[in-house]
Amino acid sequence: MAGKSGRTIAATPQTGLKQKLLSLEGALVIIFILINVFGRVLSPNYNLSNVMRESPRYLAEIFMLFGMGFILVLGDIDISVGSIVCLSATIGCLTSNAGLPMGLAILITLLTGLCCGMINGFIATRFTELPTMIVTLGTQIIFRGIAEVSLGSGGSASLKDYEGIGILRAKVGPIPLAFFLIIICAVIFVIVLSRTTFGRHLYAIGSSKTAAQYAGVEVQKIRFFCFTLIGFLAGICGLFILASTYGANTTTGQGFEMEVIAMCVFGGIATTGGKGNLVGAFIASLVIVCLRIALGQINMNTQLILVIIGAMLIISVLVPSFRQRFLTLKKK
């Protein structure tokens, strides 16, 4: 029908194939397909079997993606998660080597991540005048420092009980157990963020903390919960890293925080808060994992791979800005 302005207004929203492909999620799916084609062309060894074999060391990071998505939607940030992974893996390894049952060592690993998250949440919510980047920068140094002191002069520790943690390395056919757990987490966290009152509160806080507080949202309790949650997820990541590498060292988890943030931003979650969804972020994480495996197949330098991922992150941030400028100029 025609509106007063003379423009034609569709009676129903357009949800055709073209609109889906032009959406961010659609574009990411296309990029995912192209990355896999590129990987196959680049290396004859790039196939499903090899990807599944190499994926566990990269999949562990995706657990933190969901918590980081919540944090970024809130308008906060946590750059201590890599250090939490390091400390969790270190404590888990040392407690197991001290003779504790592996089940108890696993529990202690998770509790270490949980406690680190609670510390971040406590400081961020009690001292609201401090930017969360500064808070987590401080705890990042502290947590990794504790791990380095615990590891001693050698700077590393090897897990003695390989069999006890073997279940975390289990596979269903060629597919690692971690992949199924990540899919379950993805479904739960996507539903929570997009379909629940809690998710709406996260977006409200990210849009305006003051307005959300006046609307009756318990801003600080929700922020504390989200920081605690991502700490726990970092503990899970540390556990799977421990299972994958059979040990921990001072570089465990180094750079994880930037990679997880890159996955979120590449997937469309705004660092300013209140925008984005976990569907795009999850697809983006698979894109980055497949890209890293493909480039690793040709023995590309690790630092160069990080440069490429960083360039992708910058482009993903710039594209919406250029698109908005183009639409503004088009309206004029």
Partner chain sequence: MEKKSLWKKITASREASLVIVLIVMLIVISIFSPSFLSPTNLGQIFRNNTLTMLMALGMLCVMLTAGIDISITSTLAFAGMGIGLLQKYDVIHNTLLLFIIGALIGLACGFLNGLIIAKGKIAPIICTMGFMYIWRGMAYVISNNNWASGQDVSGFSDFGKDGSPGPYIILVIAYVVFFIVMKWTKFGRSIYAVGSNPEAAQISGIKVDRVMIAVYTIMGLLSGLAGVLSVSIYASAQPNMQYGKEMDVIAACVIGGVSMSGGRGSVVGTFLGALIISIIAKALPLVGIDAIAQNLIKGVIIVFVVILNVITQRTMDRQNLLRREM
Second form
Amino acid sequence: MAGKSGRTIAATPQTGLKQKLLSLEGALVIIFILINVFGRVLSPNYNLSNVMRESPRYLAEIFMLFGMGFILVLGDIDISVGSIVCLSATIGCLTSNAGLPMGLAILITLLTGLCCGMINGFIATRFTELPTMIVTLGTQIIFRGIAEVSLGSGGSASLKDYEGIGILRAKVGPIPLAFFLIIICAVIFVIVLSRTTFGRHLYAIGSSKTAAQYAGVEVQKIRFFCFTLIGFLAGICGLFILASTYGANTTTGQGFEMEVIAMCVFGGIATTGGKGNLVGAFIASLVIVCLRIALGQINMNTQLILVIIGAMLIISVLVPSFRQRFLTLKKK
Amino acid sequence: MEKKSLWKKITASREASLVIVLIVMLIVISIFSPSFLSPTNLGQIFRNNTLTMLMALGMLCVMLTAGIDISITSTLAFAGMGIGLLQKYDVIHNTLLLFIIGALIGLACGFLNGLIIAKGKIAPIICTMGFMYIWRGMAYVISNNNWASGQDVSGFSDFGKDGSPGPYIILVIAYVVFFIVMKWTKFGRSIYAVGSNPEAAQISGIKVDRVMIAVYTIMGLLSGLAGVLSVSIYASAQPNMQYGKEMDVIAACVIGGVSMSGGRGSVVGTFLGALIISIIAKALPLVGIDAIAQNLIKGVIIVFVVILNVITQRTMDRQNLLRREM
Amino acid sequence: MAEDLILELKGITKIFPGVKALDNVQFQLRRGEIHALMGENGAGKSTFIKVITGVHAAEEGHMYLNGQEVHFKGTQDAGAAGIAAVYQIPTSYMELTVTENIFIGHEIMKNGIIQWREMNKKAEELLARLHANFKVTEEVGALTIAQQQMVEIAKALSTDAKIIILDEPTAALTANESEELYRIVDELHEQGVSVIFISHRMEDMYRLAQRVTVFRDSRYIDTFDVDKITDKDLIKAMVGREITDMYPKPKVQIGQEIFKIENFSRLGYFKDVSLSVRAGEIVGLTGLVGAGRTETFQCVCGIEKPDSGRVFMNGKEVRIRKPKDAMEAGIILLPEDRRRQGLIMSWSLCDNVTLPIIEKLSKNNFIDHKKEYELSRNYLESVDTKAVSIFDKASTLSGGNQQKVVVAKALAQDHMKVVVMDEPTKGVDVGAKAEIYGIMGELAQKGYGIILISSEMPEILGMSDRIYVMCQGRVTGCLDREEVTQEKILELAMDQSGREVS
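Since we've got the form predicted on its own here, give me the form predicted in complex with the partner chain too.
Let's see the whole complex now, leading with the same chain.
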């Protein structure tokens, strides 16, 4: 039903845009391959079984990546997740030590994360005037504070029940359980964000909260859900941390929030909301995990990883910015 | 024009309400522990929080431009580790020279931040997050798993040792300078203008990019200074020093009424915010709360203050509406 | 030269990446005159102003001030030469005080120290000159839009400007406030200041200007004496063609009442608002800015929470707690601020159109893209959107076309029964305005109920079957098309108690 003037509008998707989007993921895949090749060349110890053995202590964080992706796409931020990891691991450890069966302790760990997320979500949606950076800055200190109080003067607790938690350390062949769970999560979350109405709503909110609200998107409900979700994922992370370290202390999970945000940004998700996707972020997280293990294996100063992560982060945001400017210059 | 009542004036001014909170706090604490207000104790409070208070000034400037800098404690560690090592390997022992070197390291770090944020148009949180990793990592790398001990920095630590006026002098100078600059100079006001409305500032002929770079450079300079002071006060330099404390600095500003969306905040408010946080930390054991609960209480207070702010604002808006009642 | 020209520009060309924003443009300003600059959106007026004030440097052309050629490298050069501008986008600093806003960039200094006391005094003098009634120590964010505009004008005056440029000064003002502005401009004129102003309102031009220059498509068209020109000529110069029927209102058989609201109240905004709409009827809702029209319908449509109020569709009460409820009931709001509320500017047209109905275009929550593209294209074409592809970003369209996308977005919700159009032609140029009125007429013909919220008297008079007038949050009257006159509306729109009207 063309208009009065008979003017028509094209409705075939342009592939050019898609190619542009692909390029970041493509670059990440190449980096991923390069790291693995160089790791293999530089150190004979860098092989699949070693990587798999080393990976669990780095993998736990990746659970939160998916939630953080949602939160950042919404245009929000959550810097309390590191503390939620600490608190849920602490509570899990203490309840198990208090004699509760492991299954129940695991459930409580997850619920702790969920509740923390709900608290964040409640404050963020009830007091929309506040930037979520401030809200989660406050709760970051509170959640870790609760963990500190629960842990008492020693500042740490170790799990007595080694056996029960063992199920989380289970392996299928050389591949740890956590890895499988992460792959499952990745598939689900990537699809939800890129193909479903829910994902579309997330982008709408991140691009313009007001316009989304006027279009009938339930902005606050969705924000609340996402904060709860990332809390729950932080609970899962806490659980796996507990399983791999057999305990918790006051510094558990410290700095995780920034690492997860860094992975997302490195993978092309903008902190301003409405941009990026989880495919890039997920590959970016694998890049960082491999880099960490590789550096460990070739006996480099492991803290050098910090410099590399930082540099990659800045380069990954500077390149698109400058390319954009270069393109406009060329047009001129 | 109707005259505003005293009460309204106080609630409308952030600084005034903070002073009241502070006085109430001090009264309550003094009841529990009369010795709290002794000069030694107050001196302790300032000494223990010199770093936060110093960096809060820079954070004020950064937040006024609607930015944030989370790389500050990494810069601090890098600069501090740098001058620590210079002493450990007996390169330099001159206190003044070490201060200058530390400050310059910080300045360079901050300048890089500013350059990338202003010219690269990168979100401040991302850029400073990158440098948070880089400088912290560099601190580790240059330290090469060593640290500078009390012996290494023995002469230097006299400057910041208990009872030495050094840290106080720096703090007082910094606050006086900032108080004047922020209120009475063109540069100070242009920071407010850039944060309040960057497009308008551009049209008014303010060089927005330069102000942004300057603001982060100042922040870096203060972080570098804080790094040197940290080595002096705690008589050691480790690569992990003050890890995670950037949030304390931001919290001090937030409590002091500095808006995260830019354009609003003052030196006095920042000072009061930092002071309140410091006093809470010191006073908890005195009022019978376990020191372990320090962070918990601090967090609760931050959340409480920001929520209270929102509620006050909403009540004020509602009262304005009531007055418009038709 | 015979004429006493204070400012003259010749052959100005300004190129932005990809577009020629100004193409060989000329302009002459006589000393002490008020000169209107008119043209459709995108004609290059704002860019031209920015060339004069040194924000942009022109690629080609010459500029003469008092007969001397000048080159401005920045706004400060223009300021020093006595040219000041009050821009369309708010350039106020909301968090700072009035004094500071006035003097920013040219503070009074002594030995590098700002002289606050002196600045406050000067600012008071300036405000007194404008008969402003607020304090210089107040935060600008706490002032009304009109007061903020006064601060902007004071800012321009503070530089001792000889030429003041006003970019759409009345766009955000109520009728009273506009009067106030006219008075101020007249006074400036008497004080010997030359004024250039840009406006979409014909009224502004007739009231103030001696001459008017028209731009179209980045080119200079002509300069006219105001007392020798008619509306028709001017529109022709601006649009490039004649618009025969601005308000194409079709004859429509008006049906049953389909929509009614009762006793809507919200503290401080509006009280006891009741009104009804019949099928095929265009109901106008007018009043001064701030009378509570927009706020009422924000509450009706679930954006804000009213304190009380009931909504009936076809006689049955519907409960609306959130925007979704209103949409499901068939009440669609076309919001006032389409750039912020109506559209997601960084999104494609397609995504914008399908956002409210994306659930219906999905199977098990998975989006069916083929269906989505097809449907959005159909609706965008049905309202005659000027776009190349449905994947164009909303931000690339002109105001009028953006408004059409908003309409397409509403049409796509196929159970729509009532459309609430809040200032649908605000910031839309003349040509596109007529098209939007056309669409409005078509909708009425199809039997939809239409509520047209507008401050523009001609469009209210031209399009409405019935007109509700609001004043200070209350409905003060309802007039039929036959009996309505501009005077009657104004009488109802003005506050009887005389609080607002001075």
